[in-house]
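A lone chain, given as C-alpha cells: the form predicted on its own.
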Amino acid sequence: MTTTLDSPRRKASAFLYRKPRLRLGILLSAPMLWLGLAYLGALAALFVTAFWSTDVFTGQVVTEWSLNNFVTLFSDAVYRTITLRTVGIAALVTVVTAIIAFPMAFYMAKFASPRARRLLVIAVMTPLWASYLVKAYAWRTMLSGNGVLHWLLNPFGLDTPGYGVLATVITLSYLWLPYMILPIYAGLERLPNSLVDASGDLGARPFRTFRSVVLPVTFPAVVAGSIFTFSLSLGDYIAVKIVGGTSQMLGNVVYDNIGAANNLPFAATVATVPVVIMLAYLAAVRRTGALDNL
C-alpha cells in the first residue's frame, strides 16, 4: 500500500524537479492572488469609485458615470493649490533627507569600523521601532512656543517655525530619514574603496571625486531611498494634522471627505492624484536607468 502511493508522489516530485519554472509559479500562486485581490482589485474599485457621485439629499452613493469630481478637482483652485503644497513638500522632504542621509550613510559604510556600523545600523533604524504618533507629537511639543527649540534658539534672538509647512517638512524629514539612509548605506557598501583612491591618485578633488565616482555608483540607491520618502510623505495626513497648523494637504482632503463629508467618490477622486503622481514619478526614474542597476 505505501509502495502504491509513494510512486505518483515520487513521479511528482521528479516532475516538479525538470519544471523549475511550473515550481516556482505554483509558490509564487498565493502570493500573486493576494496582490491582486487585495491590493490591485481595491486599486482598480478606487477608480471606479472615483466616476460615481454623491446625492446631496440622501448621502448615498449614486452609481451614474460623470466626470464631474475631475471637473470640481482641476477647476477649484484650492485643490489645486494643495496639490502643488503636498508635490512641494514631499518634493523637499526627499532633498532634506538625501542632504542628511548621504554624509552619515558614507561614514557608516567607509570609515566607522565593523563594530561601530553595526550600532550605528540599529541606532538608526531605532526610530522605527518607536509610534509614529509618539514621534509626531514629540516633534509638537518641540517647536511649540515654549518647547526645546524655542529654548535653544531663544538666546541668539530665535525662535521656532511653529507649525505649518516648514513644521510638517522637519517632521516628515525625521520620520522618513531611516528610508533614504539604508539605501544610500548598502549603495556604498558595494563601492570599491580603489576607485576613491584611485580619483584621489589622479588628481582629483573631493568634490570632484563625489560628483564623478561617487554619485554615479550610489544614484540607484538615492533613487530607492527617494521612491520611499516621496510616496510616504505625498500620502501622509496624520503629520500635517498634528503640526501643520491650518495647512492642509491632500490626504486630509480624501480623509474629511470620507468622514465629515461623507462624498466617498470625491475622496476617491482626490486620491488618484498622487496614485498617478507616483505612476508618472516612477516611469520617469525607469527612464534613468536607474531601477536596472538596483
Contents of the next structure:
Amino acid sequence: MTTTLDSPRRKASAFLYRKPRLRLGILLSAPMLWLGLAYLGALAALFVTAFWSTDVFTGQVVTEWSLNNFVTLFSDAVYRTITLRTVGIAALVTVVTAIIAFPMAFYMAKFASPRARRLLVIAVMTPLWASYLVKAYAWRTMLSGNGVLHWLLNPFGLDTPGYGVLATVITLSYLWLPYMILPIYAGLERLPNSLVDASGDLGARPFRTFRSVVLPVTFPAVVAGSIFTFSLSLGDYIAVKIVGGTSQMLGNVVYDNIGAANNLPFAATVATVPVVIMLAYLAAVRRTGALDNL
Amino acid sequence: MRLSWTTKYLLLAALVLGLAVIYFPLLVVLLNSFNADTTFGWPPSSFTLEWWGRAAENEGALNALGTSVQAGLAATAIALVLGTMAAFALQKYRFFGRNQVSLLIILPIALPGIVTGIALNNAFRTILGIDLGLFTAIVAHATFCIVVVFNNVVARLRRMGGNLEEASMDLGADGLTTFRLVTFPMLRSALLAGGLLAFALSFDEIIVTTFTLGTGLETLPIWILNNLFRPNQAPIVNVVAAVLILASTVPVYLAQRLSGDTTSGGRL
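Having seen the form predicted on its own, could you give me the form predicted together with the partner chain?
In what comes next, the whole complex appears, and the chain from above leads the way.
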C-alpha cells in the first residue's frame, strides 16, 4: 500500500466516508439527470402537447390550450371502436397467456429437478430476447395462405385464420408468453409444497386444491405477469401491421398521426389512453401485492 | 409434492407442448431461410444456400448491421455507467423517494414503446431542436437499457452483502482501493452479463428506434420492417431474421453462464 494516512486521496476517502448523503448524491446525480430530467421531462412535454393542436394549413404545432383533441377522441365512433378493440385484444391476450403459462410454470417449479429447472428457465427466457420483429414475422409466415398452419390444419378440415384480429391475438400471446411464465414460476417456487399436500390430506381433489390453495397464493404473480402482457398489447402497432389485416389498434392511430397525418398533438392525446388505462390498472392491482412481484 | 401421476403427466405434456409452440415458429423461419421456393410454400420442396449468399452481399442489410452494432455498443456503455451508479445508490442507501427512483428506472421499458418513442422524438425535435440521427437513437436506447444493467448489478450487490468491503476498509484500504480490489472483481461478471443483455436489447429494439433514428439510417430490425412487404426481398428478409434469432441467443446464453443472478436476465 503506497498511500499514507495523510495523503489527499486518503483524506478525500475519509471525508466521503463520513458523508453518506454526499456519496449518495454523487451516485444518484447522473442517473437522475438522465432519467428524471431528460426522460420524465420528455414525457411531461408530450402530455402538454396533447392539449395543443396543429395548424391545418402550415402543419405547425399551435401552442394554445384546448380540449379539442380529447373531445374528438371521445366523440368519434371510430376511435371508440379502436379503443374498445385494443382493450379487448389486450384482455384476451392476458387471459390466453395466463392459461398457457400456468401449467408450464407449475411443472417447472414443482416437478422439475433443480438442474432441469435451470435449463427450462433458460429455454423459456431465450425467445424473450429474440427479436420482437422476427417473432411477429415468424407468425406471418406461419399464418400465410400456403404456410405451416394451412398445411397442418388442412387434413382436419380446418384452415389458417389468415390475417386479422384472431391472428393479432395469437401473435401477441406468443410474443408476451415468457413475460407471464417467469413471474408465475417465481410465485409458484415460493408456494410451500406442504400446503398443497395438506389440502390433499384434508380430502380436496386436485381442482379444489388449485382453486382454494394454489390460485389465491399465486394470484399476485399472475397479476404481475398480466401487467406486462396487458401493457405491451395496449401499445402495440407493429404486430397489427404485420398480421392484423385491416383492424387497427391504438398504437396504429398514434403512429399514423405522427407519420402520414403529421399531427403530433393528436398522436399525444391518443397515446395518453394506454397510459391512463395502465395507471388505472396499476392502481387497481396495487392491493393484491402484485407490484412487489415484479 | 404428491399429485396423481395423471396430473403430473398432463402438466408435463402442457410444458412440452408450450415449449414446442415457443420454438416451432422460430425453427420455421430458420428452415425457410434455406427454402428454395421464393413464396415459402410449406413444406419446402427443395433447399438452397443462395439466399444466405445474397444476404451476405446485400449492402442495405450490411449497413443496417453496422448501425445496429454502433448504437448497441454506445448505448451499452452509457447504460453500464448509469445503471451501476443507480444500483449502488439504491442498494446501499435508504432514502426518501427510493421507491420512486426505482420506478423511474423501470418506466422506459414498462410504458408502451410508442409512448417512450414519441416522447423522445418530440423532446429532441421540438424542444431541444436536435436533428434525429444515430446520436438520438443511442440516447433513446441507453434510456431503456439502464434497467437491464441496474437489475443485474442490484441482484449481485444483494447477494454479496457489504462484509468484505467493510473488512477491506478496516484493514486500511481507502474507498477507491476497496472498489478496485474488492468490489469491482466481485461485480465483474454481473457487469459483463448486464452489458451483454443491454446490447441484445438495443440490437432487437424497433419501436423506440423508429421514432428516434434519423432518416436514411436503418438498424437491422428497421431494415427488416422496411423490406417486409417487398415480395422480391422476402428471401433475404428471411435470412436476416434467421441471423437475428441465432445472434440473440448467444448473449442470453453467455449472460446466464456468467451470472445466474436474475431469472429473466433482468429484463423484467
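Positions refer to the first chain, counted from 1. What we label the rigid core is the largest C-alpha set whose atoms superpose within 1.5 Å from one form to the other. This structure is a prediction, so every number in the text was calculated from the model and none was measured.
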Once everything's superposed on the core, is Pro31 shifted 2 Å or more at the Cα between the two forms?
yes
Classify Val48 as shifted (yes) or not shifted (no) between the two forms, where shifted means its C-alpha moves by 2 Å or more with the rigid core superposed.
no
